[in-house]
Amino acid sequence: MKLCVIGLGYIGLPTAAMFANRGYRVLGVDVDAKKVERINKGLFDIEEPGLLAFLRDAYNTENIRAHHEIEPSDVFIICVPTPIDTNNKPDLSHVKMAASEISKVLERGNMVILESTVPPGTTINVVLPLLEKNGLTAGDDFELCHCPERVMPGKILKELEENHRIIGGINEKSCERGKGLYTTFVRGKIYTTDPTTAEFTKLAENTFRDVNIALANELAKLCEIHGTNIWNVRELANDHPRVNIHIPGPGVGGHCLPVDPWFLVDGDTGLIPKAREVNEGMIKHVENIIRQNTPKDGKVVLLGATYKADTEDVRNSPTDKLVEYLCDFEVTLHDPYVKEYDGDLEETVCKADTVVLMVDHREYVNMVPADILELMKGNVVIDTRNCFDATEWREAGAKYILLGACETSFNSK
């Protein structure tokens, strides 16, 4: 069986390799000519635990190759980006282009699977009509499903295999054929439903997380006002069997949480847009803390450029936006996972007035306070992730500030 995976990013390339390592002949398609060339040479740019070896295994089987154009195949899997525009509206241009190109080579007996995260109704109202432009009928001549990816950077290979999957087929035959395909590598449960339910479920999962992070961030700001500590409050509250307050922080990054909730709303002024506003506003909150504790024109060092710990994924990183807000300061970034910022840590913090922990990479957890403070010009250390030991830093002479806590509040760490 020949598979064509359209879009060779964080999801498409590992998915293509997963099928190739199970014996399928896989064509990966991407508009990036340099990426296509590198893949065909066995060179891969995505840094992910275990992924490089896994991709090389796929390459060595000769079951995977890349091209910039779609070719006739038995199965087409769409894994293209679905960003939002400047008005927070979904941009489905990549999905539409992929569906239109597939329709040119689509044949009876084929199957099309949309993995990209999309607004409810996209499979039925957008993808299906585009595929049927060649005269074939979905459900009769070819199968069509929506099967949203549900993985996290840093755990992509593990979660591709172990996470449960949802197959939203336009009819029972589409569901069963899609289920049969993913059964080749998915060890979790596979649920079948209709496309719109599958689309909505993926969005509901990420919206749930975003809204609950917004609650945690609101509580963090209120703790600062009331002279207490969100990290202690959270620990005590979460001991209740029906409470699970999420982790606060300097903002929400990645491709999913800052984007997916907007796919559910259109001009709504209710809870979901408010949660987005709260989480985006945390970057300004961190900026205000920095400004209140840093001399004008001072040097600010931001530790961590990615959106989550121990990965190289910088998509929608809060750090990027914070740099824009601090344009009147001397801002320097350090991140051991991002080549642009993986310089010597001691040289980076040298002469800094303020050091801000933005991402709790493992390399930062065990920094020695005295060593860092000796290099700094000032002594302000702002921890947005509850990563450091407050007592150790204060005893070493730091003005240690923890997001979500007043300076004198008890820190359980």
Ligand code: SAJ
Given for the second form:
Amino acid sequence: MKLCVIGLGYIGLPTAAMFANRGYRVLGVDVDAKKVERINKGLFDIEEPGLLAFLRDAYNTENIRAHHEIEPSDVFIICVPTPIDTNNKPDLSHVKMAASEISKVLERGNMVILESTVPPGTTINVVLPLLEKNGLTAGDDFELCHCPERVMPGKILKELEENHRIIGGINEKSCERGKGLYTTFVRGKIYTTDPTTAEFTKLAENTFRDVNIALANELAKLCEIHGTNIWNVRELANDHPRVNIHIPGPGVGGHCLPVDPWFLVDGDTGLIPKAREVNEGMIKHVENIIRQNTPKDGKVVLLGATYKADTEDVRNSPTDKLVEYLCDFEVTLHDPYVKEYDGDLEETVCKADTVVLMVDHREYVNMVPADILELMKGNVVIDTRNCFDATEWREAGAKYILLGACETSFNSK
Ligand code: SAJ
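Alongside the form predicted on its own that was just displayed, please also present the structure of the form predicted together with this ligand.
First the chain shown before, then all remaining chains and molecules of the complex.
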């Protein structure tokens, strides 16, 4: 069986490797010539626990090769990016391009699977007509499914195998054939449904998370106003059997949650855009805390440049935005996972007026307060993730400020 995976990013490449390691002959297709060249030499740019070894295993099977053009195959899996434009409208150009290219080589008996996250109706109204341009009929001549990817960056390998999958097929035959393919490596349940339900479900999941994080962030700001501590409130409230307050922080980054909710809504009104606004606004809130506590032109050190902990992924990272907002300060970044900023931590904090914990990488949890404070010029330490031990830092002489808590309130940690 020959499989063609289009788009060799965070999802496409591990998926291609998954099939290659199980004996399929896989052609990975990407428009990035450098990436294609590197993959064909066994060089991979994704750093995650276990993933690199898994990709190398796939390379060593000789079942996987990369190319910049689609070739005739039995199955085509589309894993291309689906960003939003500057007006928050979905940009489906990569999906359309992939479907048009597949159409040129599509044969009777093939199957096409769309994994990219897309607005409801895309599989049927956008992808299907483009595939049929060569005269074949979807459902009769070839199978078509939407099977949304649902893995968490940082746990890609584990979640590819363990997560449940949804196969949205255009007819029963598509559902059954799609299910058969994913049974190759998925150990979770495989549900079958129609494409639009599958598309909507994926968007509902990420929107659920984004809206819930917005609630946590809103509560955090209210706690500051009311002189209490969101981290204590959260702990107590989440002990209730039907409450699950998410984790507040400096904003929502990555390539999914800041984007996908816009696939469900058209316009700026309603709960979903409001949640986006709240989450985007958190970085301004952090900026204000820094400004209130740092001398003019002072040195601000930001710990963590990625969009979340223990990953090297910097896409839509809140830290990026903050750097823009703090252009009148001397800003220095540190991040053990990002080559550009992985210098010596102690050298980086030297002479800092303010140190801001932006990402709770495991390397930061055990920083020794006295050692850091001795190197700093000032003593302001702002923790946006409740990563540090407040008492330890205060006892060492820090002016420790926790996002979502007034400075003097009791911190449970
Ligand atoms: N965040 C918070 N508070 C929280 C949880 C997250 O502030 O309680 C922030 C993180 O710091 C980060 C951002 O949200 O900046 C997004 O991180 P995440 O861990 O929530 O999600 P992603 O973007 O890494 O992955 C999500 C996942 N979706 C869900 O959990 C519903 C993943 O399963 C999807 O496959 C992925 O989006 C995707 O590709 O769509």
